[in-house]
Partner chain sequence: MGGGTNSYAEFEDTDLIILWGSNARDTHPILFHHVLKGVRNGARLYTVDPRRTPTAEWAAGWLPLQVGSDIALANAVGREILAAGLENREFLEHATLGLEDYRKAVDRYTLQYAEQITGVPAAQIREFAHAYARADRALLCWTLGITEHHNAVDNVLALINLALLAGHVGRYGSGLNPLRGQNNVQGGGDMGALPDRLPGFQHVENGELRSKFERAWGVAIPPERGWHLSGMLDAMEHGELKALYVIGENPVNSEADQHRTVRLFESLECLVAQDLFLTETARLADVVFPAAAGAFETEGTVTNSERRVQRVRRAVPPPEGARDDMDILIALARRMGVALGPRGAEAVWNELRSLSPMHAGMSYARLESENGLQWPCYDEQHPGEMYLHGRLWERPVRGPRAPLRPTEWEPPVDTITAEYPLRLTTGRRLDSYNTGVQTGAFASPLRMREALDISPADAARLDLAEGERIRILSRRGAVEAPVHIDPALSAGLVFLTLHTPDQVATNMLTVDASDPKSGTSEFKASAVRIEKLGVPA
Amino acid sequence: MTEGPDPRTPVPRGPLPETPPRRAPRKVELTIDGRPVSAPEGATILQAARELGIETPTLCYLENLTPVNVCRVCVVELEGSRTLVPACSRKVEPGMTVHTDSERVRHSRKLVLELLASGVDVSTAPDFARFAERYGAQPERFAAGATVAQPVKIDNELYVRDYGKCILCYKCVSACGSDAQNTFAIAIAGRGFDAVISTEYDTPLTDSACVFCGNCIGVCPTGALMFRGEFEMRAAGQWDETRQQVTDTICPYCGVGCTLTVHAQDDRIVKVTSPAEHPITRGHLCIKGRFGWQYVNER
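Please render the chain's structure by itself; use the form predicted in complex with its partner chain.
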């Protein structure tokens, strides 16, 4: 039998391993709000605007999900285009002239925010109030209209689903589906105003394909999907983010090495998330990483 190399002798250091050459993307020149900007080919108007320090409101967009263009709050005016275009998905093209803060854009964003807030409870959407103030949105103009108010769904120990807060941004469907988890426990059911996020046949989550990774909660922009612990603390008036500390650590379970962002209030863990920009998790976790920290509190 051939013996292995002598493990007592270290192998000397060598050159760095080679990786396939990547062609640097071509640069595309365009103008946003009168300022020239150069963005890599394939980038979106949203990314190019961020390069210039222009903040564009988004609700249905996330870096780690495929854009679905449904919320329409990121729309911008593109010269030569009949309609406003969604900044989150429209790719930059040479010579584009874009206006992100024109009267037409401001008016459209204002109306979209008003219509969303008139039918949906946006009280726990962290960015919504800021956007509404910025665009002078007055949802009460449509206060007499129909709403999606409905009872909260609580069918398990880990999640709460409050679809009275759902703006149908599809993020949870994308995260549960082919963008991350590939479990496909939820989808859009119904049409028009009756469209809802639903499990198959609207069964409780516990009877669905759900594996309780919580990645849908991780991407929800309105708090319609919420960790049960947070929901109960909010209901009891105990949830106070000003008293919370946020610390990144590494999951204690398997050897993948997922970054956990630990939210602790008064020195007790209240929630775990993961950074969307981390190359290992891209913001996504499994049930153990997301929920398996109770043992720390219960000592």
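Given the form predicted in complex with its partner chain, state the structure of the form predicted on its own.
Below: the lone chain, stripped of partners and molecules.
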């Protein structure tokens, strides 16, 4: 009987498998505002325009969320297209000719901003004010909508919901859903003028599926969702971003290594966010990372 190999003899190690090199994406040539640009295949018009330093206004778009095309502020003119197209989601195609600042585009953006501001309170939406000034928007041309008449919802210690400032951008729904948290605690309920952000069966937030991660706050562009501490400081006239220091640090709670952006005013932490471009968090945090810093203020 032939004896097998001695198990104590080390087996020669063969070559390790190597990952094949990733192919560079094919480049797409197009023209934006009369300037040629080469963008990776699969990029959007918005991303290609940013490569040229062209600022396209956005409200419902965020780099770490799937585009949903609801605010229509980013629309651009595409030669050969009957309608204006959303720059945040329209993929680049070879030979495209795009105009981001034509008279038709400016008129559309101005009207959208006016209609949005006529129905909601945009006083805590800094980007909105900048865009309105840029396009000469005059919301007073339209009668005020009923949305601003809603009372502020305060039903927990962490954050408040002021749907009188909500423009239904869908960012909070995306962050609560498959783009980040996968909790699906909120969604759009109703249709037309009755459309609102709501929990299931309009139950109180504390009785819903919400896990209070606060990722909805992190993506809200208008202040409709806000830290309760910030809300109370604003109501008391104490909130002053010019006096705040912003510092990046690492969350102390677990080993994931999430980056926290700490906002401090008068030597007290007033809120915590996370950078959207960070490869670990992509702007999202859990309840401990976003809200679990109060102990620092207790000296």
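The term rigid core refers to the maximal set of C-alpha atoms that superpose within 1.5 Å between the two forms. Predicted model only: the values in this text are computed from it and were never measured. Positions refer to the first chain, counted from 1.
Exercise for review: For residue 279, state whether the C-alpha moves by 2 Å or more between these two forms after rigid core superposition.
Suggested key: Stays below the 2 Å threshold, so no.
Check your understanding: Rigid core fitted, is the C-alpha displacement of residue 16 between these two forms 2 Å or more?
Key -> After core superposition, the displacement of the residue 16 C-alpha between these two forms reaches the 2 Å mark, so yes.
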